[in-house]
Number of protein chains: 2
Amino acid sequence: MNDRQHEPFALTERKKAILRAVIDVHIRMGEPVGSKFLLQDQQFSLSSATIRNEMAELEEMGYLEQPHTSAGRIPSPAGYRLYVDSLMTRYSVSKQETTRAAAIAAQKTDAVKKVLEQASRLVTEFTQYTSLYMYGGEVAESVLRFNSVWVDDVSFILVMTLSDGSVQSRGVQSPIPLDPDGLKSVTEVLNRNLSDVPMEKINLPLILRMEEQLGRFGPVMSPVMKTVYDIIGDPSPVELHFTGLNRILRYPEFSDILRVQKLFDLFESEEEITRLILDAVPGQVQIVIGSQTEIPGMEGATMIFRSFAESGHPISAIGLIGPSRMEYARSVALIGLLADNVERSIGHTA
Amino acid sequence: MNDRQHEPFALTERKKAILRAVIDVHIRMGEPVGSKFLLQDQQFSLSSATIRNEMAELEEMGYLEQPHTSAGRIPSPAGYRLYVDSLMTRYSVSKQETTRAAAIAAQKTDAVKKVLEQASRLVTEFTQYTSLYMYGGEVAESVLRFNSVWVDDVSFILVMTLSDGSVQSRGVQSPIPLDPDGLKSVTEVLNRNLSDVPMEKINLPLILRMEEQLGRFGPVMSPVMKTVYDIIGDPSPVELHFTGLNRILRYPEFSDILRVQKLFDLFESEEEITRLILDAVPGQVQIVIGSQTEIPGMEGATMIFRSFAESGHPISAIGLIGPSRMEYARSVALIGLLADNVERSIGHTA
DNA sequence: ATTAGCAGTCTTGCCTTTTGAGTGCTAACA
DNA sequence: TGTTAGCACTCAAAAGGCAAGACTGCTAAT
């Protein structure tokens, strides 16, 4: 219907070029980029009259932006899409930051949160920008077997080896007196009925059942059951944290306090984000550039993440948040070089 | 010296009722006070003119202050003080409140930091500023009791009973195998010689000692040592939490970016606002006005916490922070609620 | 296809003016 | 002696006007 009809202008070499260095350009600088600055700045042998001319082209092409009519022009969304997916220069870490993220991987401890801690911790570190961890309520499926350590009377430990390899011990306080010899009754009689049974197989017949057996030390049961759940029952949420939320503030994108509002109201009420990493693909780093998504508050702002799967699916992730005029090159190698470290340490455990 | 002998001003009970109302004002408005707003706003029988030589020797007092010659009064520091000291009206917590928080008092998990947290959510959720909590690194001096669980040839799990009445285990990787009875004398090695012994008297005689009593399953002790020390060797620092970091930013004293960003460095670095914690009197809540202090970043910001002692100094606390122009008997009173909860719960699982 | 030159646009900074809220002071009053 | 009405004064904030400067788009020449 329209009666223009446009010859579609061709994404020349010349084109990208000029698409790169302007982005280039802007990401230093952080303001809108002239055709006479890009000029002196960057060497082309061209003249600013030709540049115009391409500029005005990419912007039709949807590429670029102008905020208003006499000012230079900023990349769009679309923009910085291209430009992480094909345009920029890779960067390679230092030797330095290889040696620091090596540490990650270096402490196995068996805490997976404290893992994504201090890897969430260097990525501020290394980048400057706001980073975030995600942890994923990894709940085991089930108790592979139990095993008790008496203490006295009316107290023991109960150690349980879940599903997913990891250990868990608690505390249990018995209602009544129970010696060393039941309280390996009380543990055989766990071993039998709910080794490596999932929470909702565990109904009343059977705790009855496992009550009967026990024959006078029935009623430590209860409070047994209650630490089983406890491990095993209720999901734990997902958690979202984040580090170094003052980086934020020092782009000059974020000065207005509105847009901070808006931003900081996204990163409380967590579901947007969390969802965000969760319907990503795991494995590979991704790039967020928020103005191209539904997310309010996140206009401005882009998030470079990668998530852990676990039999599939994501269920942890380190990441961070910064103006969409940001080092991708640089942030996206070292979320990368970050990620493997996890990943490798996270591996170890299992 | 100064020749200006000045009859001091008695604080009367009419100037009292006047900053009061001055400072109730403010707190619901936000903005400086007049005299004459005052007057149609409170009811005095009195007239504007009165009210104004009355503020101004408020003024000359030090409790009150002008932003400039033509604008209203503001509370000073000290005036919040006194305010918050003698002078504002007790609130009584609702019904409902009381519900809530009676839930963290409830469940009585082992894990102090859910607790916590927990309380810290609903601070905000009550009161819409922003939380926080601190949870001390809980290191407990000593190992008590040693018990083990063999799982097979190479790996067992170590259970430890701590000094501070918790147990914690963790799965151990044998360098050489051990068999159930090799297992048993292992940990009877362990109970023999490091049963409430302090790390710091954990040294390498000892260990030696150690190895040498095991004869050929001596090569176990170093996985070993290193999961003591996992567990009483570093001191985990202390950690602060906060929930609702975009509340503050809705007050209009927190509009400038720069003083939100003085604010969120002083809430990255952790330091001070710990420091500001353990140095305060634990069991009671406490109310810091930001601007008397010499902490910067904390200008026009008030927080307001209660710690909770371990054997007599502070190691954790709940609290909340936001613009000195506050809710503040709603607040403490909250704060106390919350706080007598946790302090409930985090008793009972000792 | 490229470029020089120029008119046109729109923000930004700066200065001045106006407005209005609130004060301090003086003089009258109970 | 304490209280009040009235008035001149101050100062921030808002509104308006003006000049500077940075870029652009377009036209015409190369």
Given for the second form:
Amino acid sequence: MNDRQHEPFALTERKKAILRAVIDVHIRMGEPVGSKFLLQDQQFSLSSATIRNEMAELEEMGYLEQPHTSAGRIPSPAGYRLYVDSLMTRYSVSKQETTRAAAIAAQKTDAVKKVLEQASRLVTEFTQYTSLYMYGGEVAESVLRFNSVWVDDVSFILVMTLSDGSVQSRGVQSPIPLDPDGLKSVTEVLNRNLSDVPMEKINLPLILRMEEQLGRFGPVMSPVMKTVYDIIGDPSPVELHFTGLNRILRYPEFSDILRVQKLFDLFESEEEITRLILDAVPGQVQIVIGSQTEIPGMEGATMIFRSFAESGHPISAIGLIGPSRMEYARSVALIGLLADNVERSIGHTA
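Return the form predicted alone of this protein as a structure block, the form predicted in complex with another copy of the chain having already been given.
One chain, no partners, no other molecules: that is all that follows.
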């Protein structure tokens, strides 16, 4: 394959126009594209022979492929990459799409997972592709409230409502005998001194002051604070969810049962897709053309997504997975539109 496929400037404007036209037609029709059909459909002021020669050169450069059963050509993964990077025209979202997406931003909620789920359903409804959302990896900054459950004289359960909205509970072993009244005192001291206090403001003088307030129950503070530090510094698990998995079966590219099985295995394992999202630059729409990756199961598929960041680390994302022969301009525009509204709703900034 010619190395020039990685250099878009090596293409003449005529070659770019023909490549764009071939891909546009193939996306629309789903069939190999021949020079005669291209001449009629796109109204080029060129001869069929000229278009045929240009398409042959584009094939030689690695941007087109010719199925052995057809005289026409289809885009290669490199052709799709060049198309999405510099050739596709911009899609103008409709008023209805804008209105539906804006309803997400109007919620102004802290329930991030719920907003992502709603956005994911709209992705599938708008595009008819399989949609996805990722949530997690967030680190709580503080404990909003402490509760406790007495178990016996030397053990209890500490229940913490965190600033990210989650509730965590941990078993704590007491270094001294502790009755229910003593545990109640410990819980009251924690709420009075640590409720909604950021980790960086919890220092030794504060801990010593709480021990003093607890009197003879002061030694309990040591295992309690170890538990608090472990919980606040521990990121929440990353969750990956898919909507409309059956949509992928509608496309002839996935009529091969072995290909479908590999793709569904990829969905089930989640690891590779999660890694792609976590490694991406937050705030930018990413287009991953499967055949250009080493991920098993992504052959013939494309993933488009955008992640959102908190302190530079991705904690959530929405996106879609469909055939490489997809409506790229519309899909990219809709993912961007929905991601903008998700960010407005949950208060993130790109």
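Numbering follows the first chain given and starts at 1. By rigid core we mean the largest C-alpha set that fits within 1.5 Å across both forms. Please read all numbers here as calculations on a predicted model, not as lab measurements.
Engineer: If you line up the core, does V123 shift 2 angstroms or more at its C-alpha between these two forms?
Structural biologist: No.
Engineer: Compare the position of the CA of Y251 between these two forms after a rigid core fit and state whether the shift reaches 2 Å.
Structural biologist: Comparing the forms between these two forms, which are aligned on their rigid core, Y251 does not shift its C-alpha by 2 Å or more.
Engineer: Could you check whether the CA atom of S86 moves 2 Å or more between these two forms, using the rigid core for the fit?
Structural biologist: No, because once the rigid core is superposed, the C-alpha of S86 moves less than 2 Å between these two forms.
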